[in-house]
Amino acid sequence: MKTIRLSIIGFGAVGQGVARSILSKNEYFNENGIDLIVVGISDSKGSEVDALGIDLENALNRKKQKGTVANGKESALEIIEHVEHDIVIEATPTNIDDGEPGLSNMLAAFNSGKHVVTSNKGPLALCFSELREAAEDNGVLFRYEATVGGAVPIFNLIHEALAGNRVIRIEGILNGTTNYILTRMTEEMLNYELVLKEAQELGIAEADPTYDVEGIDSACKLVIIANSIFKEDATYRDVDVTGITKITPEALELANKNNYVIKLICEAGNGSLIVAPRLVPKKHPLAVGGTLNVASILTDLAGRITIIGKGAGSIETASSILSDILYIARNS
């Protein structure tokens, strides 16, 4: 049995999705000869720590009545630092402006050795480069399927599944938040406000939702693309970004009235980055409604995939987490 040992660097929505999900399968992930264990947790007030492994079912117990984990007081840092581990689940908000804490956990875990599994999108829009340096100097994985797309494995996908094909484009609804929004108000005539309210209430929403209804949080999404698939070194400065706020009603049922939609669409390829509000016909593969993301993947050998999943969501994102943990126990 390959013990694989685990600290989850933020328990929000995502860490406890994590948490959950090991719950529910570390006795399949057995039969396949990996046993993960949790050591450490910690979230914004405080931390628990047990090398022994935690009870996770008692963390996510504490969680819900007591708002938090912490049962001890080591830090995100000290935890990730000296507490004797593999894989750090880095599973912080995302933060825009200077990618902390998360940038700071992240390399604090590639120069003590550990491998990061991450969701975070801050510190990969902002540094990238940075990050997957310091994990190749330090000999350690980095994996970030969960950043883009939540259980849409799209870095698996062309890594892996298309590896020989070049990447031509990609285009895609890289956002739950504002596609259920503008479905919401186009199916049902609802205002904006109000729908807003229902994807945070869904937990779909950032912590800060102009994040998402700014086009912020996709063009994080295609900045990480940019990076990983086309090599490029971009940051989040380099997108050319309209959100959805000045979308009107009226907009919305005048392209429905002439058989369109309009989508957030993320593009890259040919060095441009953009997101912006698009008309796309009704039939077209990039219509996806509700929360669902779309990917459209245009390549030299196997001409254009497209695909469709859940963009956002605890279980879903713990989903490409778990994909991540797993290639890591695999090849490490």
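Residue numbers count along the first chain shown, from 1. Predicted model, so just to flag it, every value in this text is computed and none were measured. What we label the rigid core is the largest C-alpha set whose atoms superpose within 1.5 Å from one form to the other. First, how it differs from the form predicted on its own.
Once you line up the core between these two forms, the Cα of residue 256 ends up 2 Å or more from where it was. Taking 2 Å as the criterion, residue 209 counts as shifted between these two forms: its C-alpha moves by at least this amount when the rigid core is aligned. Superposed on the core, the two forms barely differ at residue 84: its CA moves less than 2 Å between these two forms.
Next, report the structure of the form predicted on its own; the form predicted in complex with L-homoserine has already been given.
Here you get just the chain by itself.
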């Protein structure tokens, strides 16, 4: 049995989803010869550390009842640098201004010889090359499947299943909130403001939806794809971005009459990075509805491969994090 010790840095929806997934999949890990032990958890108010393994049920209940997991004073960086473990799961909130605290957490993990698995887009959208080089310099692995597409395995598919192929172009829908809004506007011919309010009431859109509806979230994800797959050195500021706030019911109705839908499409390839509303034929693989995400990957050998799935949600995102943990457990 191979023992893998983890820390969970950030215990919001994603961090808690990881904890729940580890609990529910414990038998599966053991069947595969892996014993996962969480030795440190940190949230914005404090932490818990136990070298013998934290009781995750207890931690989740305490978070629910008290709003924090804290029963100790160790900071996130103290856990990363001084608690003995193998993998740091960095799940703090995305910050696209300076990438903090995620950027410092990841660099500290690499410099202390720990692998990183993350769902945090901000540091990768700003400093992808720096992070990749830090991981390589320290001989550790850097995995980030959960940063793009939730449960949709874009990076695992391209880097592993499609290894040997040259990726020519990638197009997709990488934001479930905007896809939901455009789908509802099309189905009911409702205006943007009304559907946005509905999405906020359902918890699909944030109270401040700017990152989503202005295309910034999609741009961050597109940059991670470009840097990881096309080996570019871009930041989200290099993306040509147009959001969905000015799309009218009339435009959607006209598109509908001509057998099209309007979708917020991300495009990467041949050096271009574009996020903008596009007309998509109704029967096209990119014409998915609701909160679904989709990525259509054009390769030189395998042709075009399209994958569709849930692009958000704590358990869905945890699914990608678990796949990265297992990759490291098997390959480190």
